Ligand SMILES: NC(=O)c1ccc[n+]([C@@H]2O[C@H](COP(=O)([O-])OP(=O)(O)OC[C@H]3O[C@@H](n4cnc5c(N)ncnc54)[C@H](OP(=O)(O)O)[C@@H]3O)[C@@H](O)[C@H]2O)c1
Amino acid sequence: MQAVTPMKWNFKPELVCLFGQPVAENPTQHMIEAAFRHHGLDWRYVTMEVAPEQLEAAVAGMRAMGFRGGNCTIPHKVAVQKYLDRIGESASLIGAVNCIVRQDDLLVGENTDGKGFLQSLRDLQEPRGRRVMMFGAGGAARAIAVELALAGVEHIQIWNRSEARGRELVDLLHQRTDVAADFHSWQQDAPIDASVDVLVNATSIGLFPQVDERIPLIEKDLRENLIVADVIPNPPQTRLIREARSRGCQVLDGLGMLVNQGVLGFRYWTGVDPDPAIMRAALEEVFGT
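In the form predicted alone, present the structure of this sequence as a single chain.
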């Protein structure tokens, strides 16, 4: 009688995650899992709410449960660095981590935010020689500002409510890049200088559920030859994007940056180059755009 070879089953998917606070409005899971399905990967992406005081425990949990990596978002992009084994070159230069990658038994911090934004901008305009006005000085702002500087922008204005944090970013740019940069205190409606080519909202203003929150700027200064970019992915059509489009500006919504940085993270974790069209389509499905 012929022996029957037992069938081998594997019910254990590979795991990656997103943690931050808040995260319920973050659509990354839908985008990444659409790419997993498209490429036939038995992987799962889990979105988790993690308070700042639980950050160390969350990273320890990733280690203990064998996560292959993940993303971290506000407010953890700077603080998470001290709980990782190594910081990659881009994240070290930027001083913030948004992507964690398991390499053997090590958790390595990388940064894909700035590169994702840069790719979106290059779809409209080459950044070299341009002048940039940026709102915010947190993790996303740091990543975008550094990548823009390395790409050869001429000048970056940093507008931030906290002077200490804003000046810290300007100092970082001066120390690690050759770009000209200066700080502006953002206590009232900001004027947009006629020399500015690209305006970037790198704050959480307008993020769901505060969708009608207004960016404090002088709307009449928005003009047709200005590129206006918002890093907010939910909703993709923020109040700033709608206002800029109504005044004839070219606009970049947050979905482009989200897809582009997601492609880089997906490649880090799986070794597979994902189809960005699949990822963008998944986001457009969610938001009905």
Given for the second form:
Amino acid sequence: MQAVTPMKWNFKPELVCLFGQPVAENPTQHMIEAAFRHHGLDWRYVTMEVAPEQLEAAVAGMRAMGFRGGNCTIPHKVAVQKYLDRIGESASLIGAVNCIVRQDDLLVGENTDGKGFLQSLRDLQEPRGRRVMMFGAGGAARAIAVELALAGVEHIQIWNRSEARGRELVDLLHQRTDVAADFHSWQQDAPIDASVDVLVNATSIGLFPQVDERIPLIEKDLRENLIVADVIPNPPQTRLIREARSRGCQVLDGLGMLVNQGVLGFRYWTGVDPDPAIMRAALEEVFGT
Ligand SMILES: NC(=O)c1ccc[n+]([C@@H]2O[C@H](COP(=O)([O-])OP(=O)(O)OC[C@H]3O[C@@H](n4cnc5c(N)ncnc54)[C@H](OP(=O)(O)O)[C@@H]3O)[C@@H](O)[C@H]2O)c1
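Please could you give me the other form, the form predicted together with this ligand, since above is the form predicted alone?
Starting with the chain above, the whole complex follows.
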């Protein structure tokens, strides 16, 4: 009889996850797993619906089961901080965490949203010295405004529907960064000042299924030398992006930010620099762009 050579098998993949509610329409798992396959990593990214009252237990479960990290999204980005061991510098400035990284036995909270946006912008223009007009003052806007400020933009206009949130963001920028910023109450169509270099929609206007909702701005002010960026990933070709492109602006869709924040998370968890083209292609497959 032939002797059987003992072999060592490892059936245990490394795990990362996404917590949110609702979360089923979030395409991050599809994007990250495409990169795991491309780079030959035996890792899994699992999307989990977690209610706010279960967040503490979910983070404890992550520790108990040895997860290497993950992402968190609405409504957990602020609340998750109290269950983590340490918060990174820009996440602490922004006041929200969207990326969790296990370092030895510690869970560290980072924010990659704003850095992801910045990377997309840098593909078109260096932000230092530029003037920015931003719609919104929620989580995405805070992350983007803080990173733009740290990257040396000269001035940021914050336009927001609710005054309290808008002023809170301007106060944060004044207290914690060197950027000049001012608040604009956003109750009607906003004029775009001729000195603005970059216009950013960081509100949820245009997100599926409200794809036809119009952003209140004066469309004829969209001019050729303006960069227009939208954070909305679904659909990527938003009404704003289509309008800006038809008027000759350079445009950045929300997939760029989503890919670049994913690249940063991937690198934090695995130590591998993923190929952003593979990740973008996975998203385009989903959204049919
Ligand atoms: N591409 C990416 O990688 C990426 C990453 C993160 C987030 N996002 C997207 O960013 C968007 C915002 O997320 P968030 O976390 O910042 O949400 P959030 O904290 O709930 O903030 C929403 C913002 O949108 C404003 N807003 C919503 N509906 C509006 C309307 N009809 N008119 C005027 N203002 C309106 C809100 O104004 P008020 O303060 O007046 O309510 C607030 O400033 C979401 O659509 C999300 O998908 C994309």
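This is a predicted model, so every value here is computed, not measured. Definition used throughout: the rigid core is the maximal C-alpha set that superposes within 1.5 Å between two forms. Positions refer to the first chain, counted from 1.
Chemist: Of the options Gly139, Ala145, Phe135, Val259, which one coincides with the hinge of the rigid rotation between these two forms?
Modeler: So the residue at the hinge between these two forms must be Val259.
Chemist: From C-alpha superpositions of the two rigid parts, what is the smaller part's rotation angle between these two forms, in degrees?
Modeler: About the larger part, the smaller one turns by 14 degrees.
Chemist: State the core-superposed CA shift for Arg63 between these two forms, in Å to one decimal.
Modeler: On core superposition, this C-alpha lies 4.7 Å from its counterpart.
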